[in-house]
Amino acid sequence: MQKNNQNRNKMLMFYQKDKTFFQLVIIAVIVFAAVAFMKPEKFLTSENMLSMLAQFPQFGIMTFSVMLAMLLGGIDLSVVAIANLSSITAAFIMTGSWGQGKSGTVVILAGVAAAALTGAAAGWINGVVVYHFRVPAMLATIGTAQVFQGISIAVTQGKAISGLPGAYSEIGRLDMGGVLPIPFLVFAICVLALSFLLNRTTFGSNIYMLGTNRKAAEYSGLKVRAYTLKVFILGGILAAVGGLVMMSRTNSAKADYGDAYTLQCVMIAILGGVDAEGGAGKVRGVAVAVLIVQFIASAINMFPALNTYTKTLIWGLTLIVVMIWRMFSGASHRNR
């Protein structure tokens, strides 16, 4: 009896402690069975589930750059045009003159190499621009997004990039053993490496600090702009991570995939709990948001009468609604 008394209690402290989760996690079942109820036939099967481990790895990658920013206090809206950036300069890579005569994994691994470098560049000029100018993320990252999109757009001529390497390609069709496709298994690695980064150094400690009080932070003796760049550095490679699987599943780069994934991320954000004033927000949350928004998504594609216009509204409705729900509910403040 004491012992059930005593693994009672952990489990309300454990709630207590993060309810944000919690209620995410009951959300989520939610969505899962009214879906299966509706669509039993088309949701309840193993293609459809593999299909989902599939799709959703490549927005939430880069839901994760974007709660990077928002831990800071804003909001990053290029990651979209900085995935697509670094997918098309791998390609550029994988499918040149200079990959000819040498083995696959080389210019594969070359691709990836350009593209992180490529993300982290464009990272660093959004922290440049938030830091050193003075100039709100928003609206910062709305600009380098434009620039962004402009470069992709002028080195490709609005063109896609096709041809990649058929061991890369497969990439985003492979799966382990049936059960997990790759893309997965990229996005389970970003969710471990980012929580390990966040929960259990010291950087992830003063991130938090950082958005919770800035003056605080700075009077404290961290040093803001290290730490401002090294955010939005991060979240650049995971934008281009992001763009790698992307164009992967694609098979393909070019400078306007996936233009949709800027609102469902910033949603995907705000509903995992993160606090857009900064200093709170939680990995586990925002991975449990991904699969809710995935759920709906998959909802939404097996109505063919809903088409591209329809969903938009109800994209935007959605996140109207989370941020109506977040602030009633009062748990995105300072939950962490």
Second form
Amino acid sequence: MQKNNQNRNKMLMFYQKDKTFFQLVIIAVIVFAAVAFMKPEKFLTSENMLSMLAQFPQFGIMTFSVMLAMLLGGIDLSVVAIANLSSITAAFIMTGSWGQGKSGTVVILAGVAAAALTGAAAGWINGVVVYHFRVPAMLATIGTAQVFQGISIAVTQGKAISGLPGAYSEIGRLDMGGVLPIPFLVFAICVLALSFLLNRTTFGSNIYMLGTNRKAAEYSGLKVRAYTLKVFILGGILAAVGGLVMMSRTNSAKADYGDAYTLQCVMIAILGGVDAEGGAGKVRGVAVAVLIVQFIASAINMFPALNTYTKTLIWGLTLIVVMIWRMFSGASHRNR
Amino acid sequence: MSEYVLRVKGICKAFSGVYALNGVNIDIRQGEIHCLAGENGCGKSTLINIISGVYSRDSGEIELNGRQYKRINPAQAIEEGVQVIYQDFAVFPNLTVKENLSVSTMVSGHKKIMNWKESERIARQALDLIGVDIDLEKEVGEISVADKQLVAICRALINDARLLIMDEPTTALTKKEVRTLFKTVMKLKEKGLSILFVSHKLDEVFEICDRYTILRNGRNVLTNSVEKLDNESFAYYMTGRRFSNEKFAAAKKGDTPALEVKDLAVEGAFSDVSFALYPGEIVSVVGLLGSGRTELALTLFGIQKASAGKIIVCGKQIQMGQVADAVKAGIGYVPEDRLTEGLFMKQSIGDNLIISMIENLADKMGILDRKRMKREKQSASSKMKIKCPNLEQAVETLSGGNQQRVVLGKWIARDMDVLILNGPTVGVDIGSKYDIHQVLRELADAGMGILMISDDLPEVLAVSNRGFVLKNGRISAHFETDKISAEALTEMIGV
Ligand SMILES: Nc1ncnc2c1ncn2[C@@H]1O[C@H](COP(=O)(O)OP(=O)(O)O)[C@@H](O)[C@H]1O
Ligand SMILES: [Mg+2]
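And the form predicted in complex with its partner chain, for comparison with the form predicted alone?
Below is the whole assembly, all chains and molecules, this chain first.
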């Protein structure tokens, strides 16, 4: 009896410590159950499960990029543009003539490295515009998004680049032992690495502090400039990884893939408990939010009768509900 | 009609199991100014929130204008004429003064269309009630704190206040603004309003209050009329502690200055500033606002760039103009405004305490040692005697005095050679102030050099061993605290 009580207390404390996460898990379970109940014959199949596992990593990884910018109290609306620019760079490298005769692995690795570098450079540019020119992150990244996409369109003339090495597109389809698609593995690695980085390293501590109060950070001796740039560079690299995953799934790269992801990523980050004012938000919360959104997306797709407008409407409503929920739980957090 | 506007009996209120109020009584007569005093965190704001119906009480009775309430909600409280001007008072910052003053009348009058002439009339009338003049067209976000307060008072009056509650209204005001506020409060009293005035400054209590009630740790200590009260017993009733008034005798340790400044200048702020601060010393910097004292501190800490001069820490000249360099060299800074410059409000107390030393708590890869983090958090908080149930709680839940301890603790966790303090006890209650002074003395004893900017002359005299005066950006005089009186010091600072 006593013991039982103690356990209950422990669980309660655990719950209190990360309420948002538990609420999200509950929502995820409810959404999953609801969809499974409505369309069991379509939803509860292994094909569907596998295809979901392969679908969300691309926008999930991009969401982490947005999340990083939001932790600093800003936002990044250029993720998708960076993702496309990076994957186009990779595609050029992978399809270029220099690689003829070289082994497929070398070509692919070179492409991946080029994409990561491109993402890092684009992120660095965002960081410089935000830090040095003091442009609000929203405006800055709307601007740079135009530039990045502009470059992408110019170098591809707006066409898709295809003809990637066969081995690369296999990655997008390959399942590890028929269970785990590789995109999902990449996503899982991102989740673990980012969690570790944010929760267990000085980098993480500094980011949360800096996002909470930039002036106090400066007055506490934190290297504000270095951390701002690092966050945007890391965000750029994550966007590139998202782009690479997307490229493996479509087997091509194009300047305007995934346009709809920009706002979706922001929504997921907020749903996942990232504070738009900066300084708060956990990777695991965002990861669960990614799942929730994927469940909803799959559910919508199971009603082919719905036209695009209705789908957009459903997304809009979801967004509003998310905002209202976050407003309320945010307020209760403050009144603690 | 009852003699009392408000009677509160045996109010208890607990937050997650901890009593913030434990059987508190208070009663306020018609037309009196009643002071509610007590250290930060003793429950004053909580009591106010219960009277105004914002929090529900766990037990106890509330009687307003002779009517008993078991459970009172905000609407009922307003109906009974209770108006509160909160510590962080709520006016609408994006509305103009005029709109702020007319909005509630307009809304409660169920008017759909804002009539500008009408709202101008209402607003003007409201300001006339207390005889002040504020530009009606300005947005409230732009006017001074003092004026905001007056606007809030006017709003309360428009809403038929009978009991006006002001939660620590003077903390953010200059002396002159406090005078204006007091005049206004006296005027309200003449009009027959009752006022509950929260303050922990004795001179304020003396000046305007009729009676006072002192709380300590959520319990009543004493209610009495103000005639029979002196400084020492007031401090004793609030804190339950007796304070000694002994002076600080600094022992200079070593011949190498902890901080040496040579011909330092910042264009437009100060010039030719040279001084040395030895380990074990507490040196005060006094001077009027605009004398260059804050700029001096910011320059020493690397936030501002110097146009000339040298800064030498423990014998080594340091690179100027970068906070990180100053911190690395061993300089810590406790800023003027702890809310915006010193604290990460929504982060935990523990994280705030260790952020300046976080690099030392990780290995070369930057991976944090969680056990050491926990230890450092605990040791910093116990060194600073921070009162809180748990270090994972957000700093914003702490009282002002405890928050200031966190800001100080940030630098104490990391061993610094030089600590620069800018107004270390502004807006801090007596007990915390005494503790902070004690900590400063201990730090000096342990060999730190402390530079303290302060407006509070008794503090300067009690805590530091010497100091200098800044006047128009230059050092105009040096003094030793055991050879000078507060009057002479005031003279030196000038007007
Ligand atoms: N909303 C709240 N939740 C939890 N604890 C609270 C809350 N409000 C106040 N407290 C606690 O109650 C005590 C009294 O606080 P408060 O009434 O604000 O003190 P005062 O106004 O006298 O400085 C403090 O220990 C404070 O931490
Ligand atoms: Mg208070």
